[in-house]
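In the block that follows, a single chain appears as structure tokens, in the form predicted on its own.
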Amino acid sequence: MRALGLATVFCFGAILFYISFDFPGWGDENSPASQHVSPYYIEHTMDDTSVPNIVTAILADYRGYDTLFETAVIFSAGLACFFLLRIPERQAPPARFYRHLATGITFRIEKGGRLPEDTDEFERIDSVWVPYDVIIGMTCRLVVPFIQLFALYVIAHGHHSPGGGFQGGVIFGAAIILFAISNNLRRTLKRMSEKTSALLGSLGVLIYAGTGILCMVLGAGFLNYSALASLLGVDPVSARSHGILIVEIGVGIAVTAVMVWIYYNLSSAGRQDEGL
């Protein structure tokens, strides 16, 4: 089986290497992309979509199908990590460790022992204990909201300035992961649970695909945002700009949720009980 897999990889690699010689040279100004495709985008993007950021217009409008499947692939990565790593919660947890907040003394409580989870005097810590650093915790607590605000700005202005759903989603997800690293996984799960991450990832893909379906319902092609003009009360060109913003929001939600979902499983080896 291993030999068959290696042979398959080698054959497909050889085919890809062979057909690469038919590609135009790197930066060739006489290639079809340079002669026809790129000039059209540069000259007509503003007239077609009212979007100054040509890259965003290409990704979310002209090449909207490809970006939709890219978003679906990201969501599939989250599903793969879930099915490969997630360990059922019914397995018995190991011994737990707690820190007395007033004195800093740590306690190890074996299975069956009394857990002081309902009091404000103790804080549960991971078995691989890292000393609590008040400076790191407070700094991250102050920085995280500004990172999230900047992420929203990047998503909202992605079609008018550098940014977009992928970039903003990564920034927002990184802010949540930073909070998890500076505190612990359990505290992060209380704010954004595993189920919430999965639902938001699905919602992001649904917003993107649903926008395309809505365009079809309104009598246009899939992801032809100009059909939204009557619904939004704007002209068809502005409707394409608004449509780009809608799908970018969906992409941002999906990327954020999947990043956090993958982090939960990787950092805790699928247990989602302990981890950075």
Partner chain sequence: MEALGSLILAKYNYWAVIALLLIGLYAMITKKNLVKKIIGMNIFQTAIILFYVSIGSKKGATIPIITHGHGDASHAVHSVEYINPLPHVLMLTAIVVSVATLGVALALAMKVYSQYGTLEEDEIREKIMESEPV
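What we label the rigid core is the largest C-alpha set whose atoms superpose within 1.5 Å from one form to the other. Residue numbers count along the first chain shown, from 1. Because the structure is predicted, anything quoted here is derived from the model rather than measured. First, how it differs from the form predicted in complex with the partner chain.
- Core-aligned CA deviation for Met138 between these two forms: less than 2 Å.
- Relative to the superposed rigid core, His100 undergoes a CA displacement of at least 2 Å between these two forms.
Target state, the form predicted in complex with the partner chain; input state, the form predicted on its own:
Shown next is a single chain and nothing more.
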């Protein structure tokens, strides 16, 4: 099996190596890839959309369909993880662990045992619980808001610098995942429940598609943001710039929610009672 695999890999490599001599040289400005569509984008982006970052302009405006369905793919990946892994609440784990806060004694309560009432005296803990670490807890508590602020900056400033909905959304999701790792999964689920993340994921895709349909209602093509000019009260070129921002916000919301949702399901193996 190993020999067969190596033979396949070497044959594939030899073919690719042979083909590589026909490629244009690396960094060649006359390569076919740089001849047809991209010069139009580079030269007209500023006049068409007034967005200096060409990548953002192409991503959300010229190739808007592409990005719309990429967002839909990400949302369906979140759904797929949910359907594959999620285990309903009623199949409860065999035992739960609680800790008495005043004395520090931990209890193991078997299935069917009487669970302590929702008071401040007892705290539910993970089965592989480690004592609360002051340094990790405080550092994460201080860092998380700044990461979230940076994520919002990345989404909002994507027109002028590298960044945009995808990156900002992932960073925002990473901040929530950091909170879930440094505290625990149940506390995170109280702040952003699974239902919220599913609804936010679909809301993000809906904002994107809804903007496109709104453009159709206003008499232009699907995702032609210049139709929003009368609604926003600006000229058509600025309207395209604002349309890109609206769409990027939708992408950011969808990506944030889906990343957090996949993390919830992966880290708890679908039970959503204890995470990493």
